[in-house]
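In the form predicted on its own, a lone chain appears below as structure tokens.
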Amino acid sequence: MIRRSDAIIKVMESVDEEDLVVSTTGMISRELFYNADRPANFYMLGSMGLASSLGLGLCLKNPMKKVFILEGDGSSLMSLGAIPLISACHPNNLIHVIFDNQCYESTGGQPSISVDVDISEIARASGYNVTCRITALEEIDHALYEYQNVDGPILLLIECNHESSHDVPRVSHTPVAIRDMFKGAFNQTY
């Protein structure tokens, strides 16, 4: 199985310094700060299941710059209805990233549902341009390279194990601060 921070990073090296990153509240976003914190990303404080919406309008406002979402499947499926909505909107410039380790990890590792139930054909079956199942590391790169030149919506759910990592430093930044920083680099042009 993935170790989903070591997925994180090699997800991370597919982002340009122009791309837009929206983490999930939890261990995403903390592993994310832990291991390429940059003022492009917006780290989810407290609003599990909205990452998915967040980037879906940061796509519509702002369709020149990519999108990644980075979020968990207890979150995706919190919010099962983002997926249907990012596809009828067919943002041509997101990348949905779910990292599956069947489990609600950040608030004890409570199972979720993705046992029985597979996100990527529920995004599948929406509409999206392109969805992967990912279960190997070495994955990640193909897919990522093999679909930067395709429309989104695009969909990659990368199955992780359980990690309890909860080492893992908490996100640093005060909320104020990652919005004006995230703000900055949603304005920024290259």
Second form
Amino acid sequence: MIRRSDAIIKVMESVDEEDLVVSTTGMISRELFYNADRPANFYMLGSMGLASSLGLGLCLKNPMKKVFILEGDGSSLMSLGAIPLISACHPNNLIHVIFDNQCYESTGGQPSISVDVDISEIARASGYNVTCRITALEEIDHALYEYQNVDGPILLLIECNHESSHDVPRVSHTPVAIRDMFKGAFNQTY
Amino acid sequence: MNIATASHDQRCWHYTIYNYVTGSFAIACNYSGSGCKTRVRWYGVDMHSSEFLEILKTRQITFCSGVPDSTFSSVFQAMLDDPDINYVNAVREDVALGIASAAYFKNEVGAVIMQNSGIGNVINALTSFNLMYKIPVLIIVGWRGYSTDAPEHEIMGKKTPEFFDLLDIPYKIPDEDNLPDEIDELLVQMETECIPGALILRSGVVQ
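Since the one above is the form predicted on its own, can you give the form predicted together with the partner chain too?
Below, the chain from earlier opens the complete complex, with every other chain and molecule after it.
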């Protein structure tokens, strides 16, 4: 089964310099920061469940840039209503990546209900243009390559193991620094 | 204010109250079926939803998201119909806050429009997102429970301004005649301090 930090690295290999990334609170932001820090990453340090809403807003305000939302099963379930809302808004520049380890790993590995619920099916039923469930690391770049010219919203659900990350530092940028670097990247034209 | 007309019988009474300053009038009534509670509703020269949208648009506030509220129900349809307003019909108030906050990155101020019952749904997003990252957003709140209202609005109706006091979020409670000035003062403070601000609208201020 895929280790989440490996999956994050793989996803980021397919992210272009100008693409925007919003990552959810907890270990996903920390692993993203540790492995692929860049100005165009918005680390959502708190507000569990809010990353997808901010990501949708960014898509609508900047339709020329791709926006990747990186979150877990717990955070997507917390704002589950955002999934049909994203679909209803038809953001063709939105790529929603859910690292599904079926637990709240950042808080100690307590189980989540994604053990029994397929979130990718919820996105499919909501009307996402593409949804796929990924079970092997090499499928990640294949999928992102295959869908790079396909209109969003696109959902990749990546099945991950429970392996918790040790010694991954907290995001060291201040919240205001994250905001300002991201704002610069948001307005950068290539 | 003048009480212009009145009627009584054993079961109910009503008064019509005119405010000659604003030109508005209210009907206060107490029907036997209302549990002996007096109900007051103001009618008259309330600000029309199109005027309200013009106030927002002239201040470059055109990216809005929210959850409907009957306090200013016509504003939502007006936002959906106005080609100059991009209104995202959100599913929850915190989702609306996340969406509207994206305007900041384009050097704009986004707006969230919602009922005060939604304050409970946005506290965490305000504290650990907007206040922490210093991302201003205008929160337009309909004040249910300001006067006699349905029981579910009673507690939040009494506490509405206190929530914003608690979070050190500036707010204004305008009348229809000082709304433009109040919103300007609020926007200046939001921009200066880089924080969200709330415009708390009582029933009848914007129709």
